[in-house]
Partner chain sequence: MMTAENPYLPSPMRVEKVTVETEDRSIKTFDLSFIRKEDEQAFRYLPGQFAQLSVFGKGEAPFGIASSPTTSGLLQFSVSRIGLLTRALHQMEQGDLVGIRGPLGSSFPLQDMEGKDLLVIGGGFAFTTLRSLINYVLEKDNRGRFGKLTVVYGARTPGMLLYKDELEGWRQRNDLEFHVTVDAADDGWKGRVGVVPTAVTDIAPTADNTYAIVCGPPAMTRYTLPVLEKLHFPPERVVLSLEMKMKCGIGMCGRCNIGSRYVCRDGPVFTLAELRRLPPEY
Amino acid sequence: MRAVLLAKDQISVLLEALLQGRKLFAPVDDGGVMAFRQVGSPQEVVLDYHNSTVPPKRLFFPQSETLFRYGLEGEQLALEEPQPASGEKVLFGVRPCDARSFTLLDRVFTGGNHCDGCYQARRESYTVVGLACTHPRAECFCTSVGGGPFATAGSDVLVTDLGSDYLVEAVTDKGAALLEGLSGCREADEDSIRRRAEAQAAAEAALRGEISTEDVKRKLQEMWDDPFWDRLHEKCIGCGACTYLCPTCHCFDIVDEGSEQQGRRIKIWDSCMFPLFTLHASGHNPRPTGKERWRQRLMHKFRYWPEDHGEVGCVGCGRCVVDCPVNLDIRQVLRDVESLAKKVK
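Please supply the coordinates for the chain just given, on its own, in the form predicted together with its partner chain.
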């Protein structure tokens, strides 16, 4: 696959090229908050950032989306489906953890017996350009959950900041096509590949404190009734921030907006941390308190995901660690489960 070197100040050449005939989405500074937005010029793009507050999953799985509009007139029902926006798009500068989250969401929305066509159409319209993490933040733990700061899963192209220049490597055919005809850059040489390896080793070394998700899974399989759950949720205020900001969380609600004659049905982010999430119409609730809801959140990512898909449902982005208002740190929770596992042995 093609790999090229771009001098630092030449990145705008690449971005300009990507903007030709395509829509470009990239990290921008939105009043102090990092976010993925459509950009019209290379100057808007910020690449020396840690990660966005809201994960880029919302480009494929929007916070709120119309499933269809309905109109009823007598015996006639008219359903109007949203038309997927046409044209090629590039999602630029995604961190490897988030790029990997797309592959997990794919399993949910397109990997089973049913396939969400709208999600799939959006996914396929994008080429994903990952940005390697040369300086992981303190809350990151991607290497514990099967990822890595230079991992390529979910990316079509990987960009690495080598200090003086950028190494731009195609990962998939789709990525290679993006780099085709790109001029004004050098082909990568051995020295740049060596510098990339050094940067990768340094980044991985910075991500200390490995957690064994295999031990965690095994322990979770046998600690349903453990007193551990009684205390764990006590601080949690059930705000749902940890799930809304999580790149792998996929829960949603479906609601109608409008009258009996016309309106729309929407799909909208929801959270397992909310009491109404599982409340039956009869009043019965299988997860009545924070205890059951925290257990569900942890079990879902670290036991049910591996059981169902053979992969942990967390990419270690650290957003839930950074943004939990009561500092409930999922890494600490995992370490606690891990040490319970060790105690038994």
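For comparison with the form predicted together with its partner chain, provide the form predicted alone.
Shown next is a single chain and nothing more.
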């Protein structure tokens, strides 16, 4: 695959090229909050950032989505499905953890017997340009869950900051097509590849405190009724921030809005941390307290996902660590489970 070098002060050349005939979504500073938005010029794009506050998954899996509208026309029921937005799009500057999360969401929405056509259409319309994480923040733990600060899974192109230059590498055929005809660049040489390797080694070395998720999976299989759960949930206030900021959480609800005459059916994000999430029409709730809800969240990501897909359902982005209002650190939770696993070996 092609790899080129682009001088730092020429990154606008790449962004301008991507804007030609395409919609470009990139990280922007939205009032102090880093978020992915559609941009109209290179000057709006911010590349010197750790990670966005809200993951870019919302571009493929919107927080609120109209599935169809309905209405009565005389005595006939009329249904109208929204048409997916057309045109080619580029998602630029995504960190490797978020890019990898797309591959996990693909398994949920397109990998089984039932395909979410709206998700698939949005996903296929984007080319994903990843941005290697040369300076991971202290809360990151991607290498503990099968990823890495320079991982390419989910990206079509990977951009690496080498100081004075950006190294731009095609990862897929889709990415290679995006780089065709790019001006203002030069072909990558051995020195740039060496500098990339050094930057990757330094970034991986900065990610200390490896967690053995294999031990966690094994222990979780044995600890459904462990007293551990009684203690774990006491600190949690059930706000759902961890799930709403998670790039791999995909729980949703289906709601009808309107009247008998007209209205719409919408799909909206939901959270397994909310009491109403599992409330039955009978009034019974199989997860009545935070204990059961926290157990489900951990089991889902670190036991059920490995059993079903061969890897954990977490990409180690650290958002749930950074933004938990009560500092309930999932890394420490995993270490506690790992410690319990070692005691019974």
